[in-house]
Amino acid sequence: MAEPLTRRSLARLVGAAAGVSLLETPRLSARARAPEAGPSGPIRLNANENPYGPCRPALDALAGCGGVASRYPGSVIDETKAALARLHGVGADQIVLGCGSSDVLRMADSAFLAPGMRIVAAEPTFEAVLGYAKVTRAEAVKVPLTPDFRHDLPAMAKACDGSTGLVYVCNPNNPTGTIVSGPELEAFVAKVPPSCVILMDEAYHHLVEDPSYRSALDVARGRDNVVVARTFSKIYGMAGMRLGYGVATAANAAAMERCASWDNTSQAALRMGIASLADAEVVPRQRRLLNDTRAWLYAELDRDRRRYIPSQANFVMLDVGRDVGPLGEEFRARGILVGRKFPSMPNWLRVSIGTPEQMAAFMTALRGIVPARAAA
């Protein structure tokens, strides 16, 4: 049986996490390992950003950039795209690599939409995908999650038709951090038009634990019509370096990349991405640190009897009863920041996972400014 979530358990987590940030940041300032602490800024517990960042050995990789810093990326990019091609067993020309998975995303609504097509996506979701689309001049039609708030797959199928370029699952879903299971999923796949794309946005793919999941990378393998995009910014902690890439047949590799800006990435992120491909200890370590931190944010939120959403992802979404708006401000001036309102969710509040003792100020926060008598 696992261990109760206590406060003792907390500083146990505290201490794990120390430890890893010592470890794995040598050649950094106190200053660099933590920036969102202490005088230089606030908790960052809005932008669902790994607090614990780059493995070591790809800081190791970055600090070697010095001598390339002059230098476009290169046979680099070809380096990156066969490390990624041998973990998912694909081509290395079914890879397309962006500045986040975001510009993913871009060259995605770029390949396959135009003007008078349609963009399919759940509401709420990740919005820069829809925001992309507007630049297409794209219709946006979107479908309402279920109640349990996920997505609702037979009602987004059933909302495809001709003149639907693309349609959007963002798996797990942000910012509900709900899942589609693997049948769910190829249910899904089977009904959508074979002309309309399915854009599976799995940025949050490594900390899932529920065992329904599975990726697009399986379900719909050999499919001609599901494009896939992953992200460094999460599990590798690399959202600042700005590293995404996508998987797909290799003519939507190839429309995707005629879309792409001239040399999006860059030497630093691409030999930081090759570095923590290589690193075998990563996702589960990284995994470790945030869902069991997510497992305790859960046992206090029940301690108060507080309504939240379960998560598969590095965040988490609580009912507050009042609208979220506001609360950004007096978060804010407990030193703080967290997640945005979301109109069609105006009373959620999402909040990104941390370390121990940001989690742990975050609850303060959150016991003085919304009571756990007036969330409930």
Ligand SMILES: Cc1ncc(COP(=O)(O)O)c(C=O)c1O
Contents of the next structure:
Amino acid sequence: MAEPLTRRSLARLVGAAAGVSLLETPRLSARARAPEAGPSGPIRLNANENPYGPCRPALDALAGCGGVASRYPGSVIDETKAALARLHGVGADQIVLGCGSSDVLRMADSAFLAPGMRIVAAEPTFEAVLGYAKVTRAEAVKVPLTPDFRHDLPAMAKACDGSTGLVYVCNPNNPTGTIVSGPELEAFVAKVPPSCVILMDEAYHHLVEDPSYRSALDVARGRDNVVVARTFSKIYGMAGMRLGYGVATAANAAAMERCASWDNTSQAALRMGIASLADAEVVPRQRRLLNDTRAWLYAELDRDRRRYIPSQANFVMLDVGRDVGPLGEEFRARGILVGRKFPSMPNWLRVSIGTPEQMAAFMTALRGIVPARAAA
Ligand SMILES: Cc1ncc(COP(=O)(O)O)c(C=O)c1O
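Switching from the form predicted on its own: structure of the form predicted in complex with the named molecule?
The next block holds the full complex; its first chain is the one shown before.
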């Protein structure tokens, strides 16, 4: 069990005494400043949200929550953990809940990193975990993706040494939408030192179609040093409600929970989560809607002979043949929000999968802003 908690909590206290200031809390969420979508608001293709929103039973659960708005979540926390434990075939003490899965990533950073320790991650990847790591004063070690934009797991395993508290694998990866296969993951898990916690971010798990993919919950079942983060924000369409969770050994779940704020989820979010898990239709329906639209987008991009990275998630990266930076404003002027620039992939635009109508509007805007012959 990778659980040198005493050393770590001690190191955290030292960090706090050294004056880690609140001002260092990373400002992660540029999308938080994006205008809200209303009937006449912009088309939001910037944050990998699900345009279809929560399922009907979840919305009904939300509608029934007015009477408990004055109440702390209480036993609904236990109900949610029990439902998730049943889903994954683990003990309820192996589930840790978060205010979104980004909160779970933060807890993992706090629990398993400390000043002087290292975190290994791909470049580019979802950056929350690296942002939070700055607060713990851990050193980030970034391992470039392979030429086909996938995690270089052998290089990442090699980068993990005795001082590495965490290695973060985003599978599928944001922003590239690429995956690592089950066998690759198996080999990786076997190579990483047991003292290093492998943090698997499976936010987009339900959208994967590649048959070689396997969740770390299957591949690494029984490994003490694996933590899996999942979210209700994507397939369940609940990004605004803020509910995510981690699955870990009981000891690691407890270590992470010690870093959680009290009552970090609301009764409304939890009840919606329970209702979503009980709805057998929501995952296949949303997956079909989103993946069919992704296939339509590929066909349009192919028609234009544009270069893109085939994605296993609800977003796609395409090569626009020039700096993506200024394009955001051009799309915004046409009523569409698109992904930000990723500095290590400056010519690649990330666009989230919206409804078919929204994607048609995106293609029209794209053809206006970056004519096909200008794209790479
Ligand atoms: C890979 C990945 N992990 C985690 C998150 C965080 O999602 P949330 O905090 O809404 O669960 C996101 C959000 O876009 C993401 O792309």
